[in-house]
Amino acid sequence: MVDIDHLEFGLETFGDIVANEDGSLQTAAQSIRQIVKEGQLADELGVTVFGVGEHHRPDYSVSSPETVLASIAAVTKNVKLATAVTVLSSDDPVRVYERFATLDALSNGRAQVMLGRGSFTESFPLFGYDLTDYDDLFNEKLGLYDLLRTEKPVTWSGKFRASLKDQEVYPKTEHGELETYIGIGGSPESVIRAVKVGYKVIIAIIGGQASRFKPYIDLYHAAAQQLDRPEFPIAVHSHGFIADDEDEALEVAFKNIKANFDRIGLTRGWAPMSREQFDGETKVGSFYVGTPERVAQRIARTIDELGLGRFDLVYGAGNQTAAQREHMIELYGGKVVPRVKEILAETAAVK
């Protein structure tokens, strides 16, 4: 059964490079700043949580979420303040846990740490790591994580960085931890890692239908009632689109989420992406295109189908001008969010 009364919903954003009017690309520069601009935008619309993107590559804006992310806390009140995700492979546990300490502080406690393993693989070589080290790098990197979130001494010792004895770490939070998020793309193995360490959970749906991860959150949940552990509320994130007409909704959706899309798989082995394809996402699978009613209706379907307690849009994706992404923040936090709402308690009042 959905809460619907603690349901949260986000907005992500990867920091894809923003294009002017005219089809030219703005700076990184200008596309951080807009990023900023956005997530007040948020804010101001009662969004639940703000998350952005850590990136290596031309493409991508932002390669140091958390100061971007301290940059939106200074003009917003209440949003939480994300990464999505923090590369842990890649990054000393250390410095992660102070970044996140000191975000925490500049925002009153909104700080949110999404841990990941990386499905980009550009800052491996970059900070000097291995590829064939992939899983040992996140496990090791996670089990010290794990011992810096309690804020006591720590002492550890592994074999990709130095042993800590009896070492503080500060700042320390006010409220005595950070909230950590662990983002899974759907094996059983992520699963369970994360019930172990007693994490919350956010699954990366963007591709076929979401109902096909409904055996990951029920593995998870079984998981955490066997193994006492700590059970929280599921969260998703999906890419899409909104807009007042649906034609223009699919068309832009179309142009930047395949160029996106392409973009990645010359790299990864995907074959481009088809209209057919598309569309069958749009109509059954994981991309969130179409009018406010549109995306709400299949929001609401996903959220019920799957009792979810938290949902993050993807935004931005390909070269999206300031105005259309703008727009969609608008449409997304002052129709669409309210609209599911009211769907999934019509829907809870007929079962």
Given for the second form:
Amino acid sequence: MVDIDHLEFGLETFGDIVANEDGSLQTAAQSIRQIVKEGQLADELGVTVFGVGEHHRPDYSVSSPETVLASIAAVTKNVKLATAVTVLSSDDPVRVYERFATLDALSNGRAQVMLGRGSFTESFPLFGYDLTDYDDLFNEKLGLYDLLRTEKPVTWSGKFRASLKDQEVYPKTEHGELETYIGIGGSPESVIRAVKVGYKVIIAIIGGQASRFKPYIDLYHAAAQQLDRPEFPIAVHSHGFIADDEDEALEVAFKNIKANFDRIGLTRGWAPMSREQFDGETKVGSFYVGTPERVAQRIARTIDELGLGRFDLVYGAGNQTAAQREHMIELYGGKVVPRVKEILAETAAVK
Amino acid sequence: MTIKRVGILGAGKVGIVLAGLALKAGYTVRISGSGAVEKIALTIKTMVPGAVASENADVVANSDIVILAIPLSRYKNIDPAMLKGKLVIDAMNYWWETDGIREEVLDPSTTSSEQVQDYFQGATIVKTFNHMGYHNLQEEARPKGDPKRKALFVTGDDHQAVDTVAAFVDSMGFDTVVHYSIADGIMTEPGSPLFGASLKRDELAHIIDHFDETEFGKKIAAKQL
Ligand SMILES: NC(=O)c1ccc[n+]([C@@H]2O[C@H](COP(=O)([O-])OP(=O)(O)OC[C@H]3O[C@@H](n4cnc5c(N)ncnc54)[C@H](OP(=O)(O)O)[C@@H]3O)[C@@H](O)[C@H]2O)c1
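Having displayed the form predicted alone, please output the structure of the form predicted together with its partner chain.
Next comes the full complex, and the chain you just saw is listed first.
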């Protein structure tokens, strides 16, 4: 059952390079400053969470999301500040704790850690890790992070990092604990892992019908009950684009999301996105594209079908202009979010 | 041979989707992960109720057809003797996320399915299910004759085995385009315009028939010269 009063709505950007009106590209530095502006806008509109991704490649501006979030913290009041996601496997959990605890201080307790395995590989060689240790790295580092999160002295040893003995890590947070999510893709194993550590879960649904994740969510709840671990409402993030006009929204989204997916696909040998695929995604799949009404209808449906507690829209894919990005945020916060709640209230009344 | 019992090695994204399709098609399904039953029992019970969670040896021993749905970098963890005499579907591809550096997993001089066939000497390998994303496999399985039905490429050296697998694929919800050469598996490997694409039979057949005109086909041809 969806708890409409406590539903959370987020916006996330992976830090794609912003385009100028003439089609030329802004610098990474300009793109980063644009994100700060957008974070401020999201806060003014009452969006619950603002997330910034971590990438180490030329097509994305942000490699150091907490720094960007710190800047957003200074110009916002209520919005939670999240990473989408922190690539824990190639990071140092101690550093992760320290950076987020600092962000938490700067933002008066609004920092939110989202840990993931990431969907890119660049960070592995960059920080001296071997991709074949993919699973082990994540498991081990999650274990250490979980100890650090208690904010008590930590004694730990593992394969990938120097041991710690009765080690205190600073600064301590004011609330005694950093809010932490685990980001997962489509593997059942990762659901069980998230249940075991007892964090909140955000599912990245980047393609296909949202309803196919229902079994994963059932698995999450079944595992939590069987293992006697805490259960939280599930969060989901998916790509989207909103404009006043339906056709305009579809054209901008097709051009940009396709460019983004195809560029990534190229390195993985994945065939380019066809118009049929794109249309499937916007009609019944995982791209939330169109007018505010249409996007609201589709988000409401996903929240209802999956019984979600939070929905994050990933915005800015490809090279969109600042005006397109900002207007999308205005429509999301100003129109889509209130409309989704309204639709869900109507659905609940009918049930 | 009539197939009644389907065995799936690998209880990840693809393994679970294929288990679901096989149950729906009326087969008995056994499935295993890399470890003990307990590791996957809850997952199987919740996500594909009706499938039997088990371990590799039991799955293989009690199945008429075995599907390899594990990361390509892991198949050598399976004893080739175990699959001796078995009809085996290779659904594997090299995939950056799980497999690490390509050259360490695959000998660049031949194709992945040839290497899998070489390793599992006594087994008959047929490659299919590999080139469609797992959620497309799940969402696009359709009854025979449905105008929107999608197709899978099925290939292997053994004619009879390929035909058996093609009929099996058809029963799982897909049309097929069939070749009788395991080396042609390359046509649907990463880099191919077919990798990640879900197409209808005529569209798939068209690209297969004109494979050497595709960019990827040209690259492969150049390598073989
Ligand atoms: N994802 C797709 O869309 C897609 C589509 C078509 C084909 N494929 C191919 O299908 C294969 C599986 O992909 P996936 O996405 O399903 O991967 P996945 O979600 O990572 O699942 C892999 C599964 O294989 C298991 N496994 C590993 N070693 C094993 C062993 N020696 N014996 C038995 N099980 C073992 C793993 O178990 P543990 O967790 O216990 O290690 C896990 O359950 C890959 O080769 C991939 O290229 C993928």
